[in-house]
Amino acid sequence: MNRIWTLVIKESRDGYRNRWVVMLTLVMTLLALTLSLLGSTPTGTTSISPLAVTVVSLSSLSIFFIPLIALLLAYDSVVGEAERGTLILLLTYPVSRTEVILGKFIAHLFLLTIAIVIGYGIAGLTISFAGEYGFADQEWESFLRLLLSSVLLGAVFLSIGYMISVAVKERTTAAAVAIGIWLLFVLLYDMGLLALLAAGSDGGINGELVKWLMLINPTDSYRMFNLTSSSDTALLSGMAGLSSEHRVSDTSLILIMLSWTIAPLVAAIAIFKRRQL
């Protein structure tokens, strides 16, 4: 275990020497008070909290940015250190390979935790602050329940990354294969449900079928997850006519990102370990 702490601050500390950390929250923290403050003017006068919508908002920017994000800090972490001659180095001391997998990954979760909870924090705070709503009153649940799962989806998203980091041998098709991934999961995937569901117009695609396609994709689940976190979420979403029967748990959501966590990981820990360098 100390070995692993002794990675992860090694590897804090190179993100806070390459500016990483410092890049990271301030793009957070811009583009969250910005889509924030844009997304709450619409509500002028109505009964629905202003942080409800910017829960709302900010979902939909997690959904594109936090993946991304991810890949970019995981995807070259072994396979570029392996092109630079440092990973022989450091196999030499007496760490083992399952040791600086966990130590990276753990190091880097922090620093993707930092800037969501630094750039969110900051757009939650300006905007409860500003709006006509008691600072009680607004939707801190909801609120809370983002920054977890936001904490959550950027893990799934940096296991994948290393398990595409240790797959590959180099750089640059580690890079290919990360935005590919990206798109798959971000764009293209989505797309090809409404292909289906068109296609399926007449009747042909039932919901229950639709609600498991959706769950196989983790940044569905992340969106299920907090855009029916509350009434006024689902609302503002468009979600609130879901009916009973489609409705997944919280849990079953949690679990299923918990899953596309580790599942990645361990794949990338075996392979690591059969990996010649």
Second form
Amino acid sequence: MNRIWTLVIKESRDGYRNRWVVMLTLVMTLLALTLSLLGSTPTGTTSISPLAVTVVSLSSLSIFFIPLIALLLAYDSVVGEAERGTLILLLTYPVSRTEVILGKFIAHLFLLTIAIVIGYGIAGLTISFAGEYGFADQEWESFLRLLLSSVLLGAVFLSIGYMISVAVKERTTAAAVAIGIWLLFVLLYDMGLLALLAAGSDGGINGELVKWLMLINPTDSYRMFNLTSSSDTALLSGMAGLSSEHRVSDTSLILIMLSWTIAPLVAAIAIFKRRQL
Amino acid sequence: MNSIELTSLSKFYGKTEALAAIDLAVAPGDCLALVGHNGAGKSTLIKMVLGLIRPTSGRAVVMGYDPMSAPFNGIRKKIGFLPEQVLFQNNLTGWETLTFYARLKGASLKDLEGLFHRVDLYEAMNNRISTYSKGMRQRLGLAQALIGSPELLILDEPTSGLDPASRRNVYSIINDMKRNGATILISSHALTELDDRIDRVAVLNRGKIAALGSIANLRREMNISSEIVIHAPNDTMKILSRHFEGKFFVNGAARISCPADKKISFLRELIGLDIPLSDIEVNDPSLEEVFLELARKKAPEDE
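Having looked at the form predicted on its own, could you now put up the form predicted together with its partner chain?
Once more the chain from above appears, this time first in line as the rest of the complex follows.
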């Protein structure tokens, strides 16, 4: 445990020195603020909590942004060290390969969490103080769900990033694969599903099947988790019409994202153990 | 018990044989140099000693354990390793880097200052590594290998790219470690970079040990011919070719090989011929060539 902690400290310090955390937090804050301030204007005098609007717009932002950042943090972590020669050195120390991966995961998740909490937190607080809506009346629960699920979404793509990083021989390959994975999850997958739906619009396509096909994608699970988090967010995102039998329980959504975190992480460790140095 | 004991150790990468049935033992306190050009199998051998890669066949025992086995992890803090090429994180300071490695080894941080002194980096220890010169980085790597006074020190090309003064410093550090009783395995692609303080040399060629012994012994054992180059007019060449074996008319010169102990008598005979010569060179084989030659002899090409 002590050794993992040593690895975590070093990895975090490295991220901090790289200006990664600062950059990340700054970009997150700016984007979040812009989006939420713009998004809160049209609510006017409706009875919708401005924070609910923020949750909806921020979750749409996160779906693109967080996977990208997590992949960028992770893709280089093993293959980059291998290229610099520090990986071989590290493994001659009394650390196991499992500890190396876990150390990186914990440190990167920590950095990501800081960026998400500060960035979105500032946006959330600004919004809730700006309007005439009472501070305590805001959709804080939805907002907390947004923070938590965003961290979880980050964890998913960190794990996938390590899996890429341990499997390839060169950094450039890892970068290309990471971009490909990102496109697949946040864009191509949904486009494919849409195409499937369009093709089967004359009936014959099982709605239940399409729903689960969609939710298998962790970014869609994330979307569903946040857009249906309250009646306000559901209303805003057009999810209100979803009949109750089509609702998916929060537990299932969290479980899907957790599996997407654990399975690639376990796979990454397994591949890493077999990697030729 | 030997510190390192390799028994018919082999490693294949696909169908390429990187190491072929190596037998090698290094006794505690011994200092062995692995010499061979790039691709001779030095790094593969070192990686197997460190338990980084699994041998295809054969057995390695390092400080009493199989390096690929779980209990070897407990031995690792007694081993110091300097990789052939290592680029530490530029944005960390020398001190932070060594602290990280010392913590992993469970070594005391109190000794680190002394280590920085030892490798002449004390003044620079709180600077970022991005400000270090190549030699300083190499010295930091060496300091890293010395953390916790290892019982087994493995240095992969520790002096490549260093100026002569730094090289001397490396050897004086190695000597200190030896005096403390450490076993040392050092690799080099150039024999000229080695030092007399090395007890034994193992010459690797194409994954096989081509020669093993002290530098002095190897030099004595390998009696390789010198080459005598004679520049002379064409008429003279004809006379020369009647008297000696060799290659003639090579760019207007004759190249004759001659055993080292026959050089004087050869020259006497040449002078005795009383023919016009424009120039004469006697090329003794360098230590480097001796080893290359030896590698060729012991391990004939398979093709």
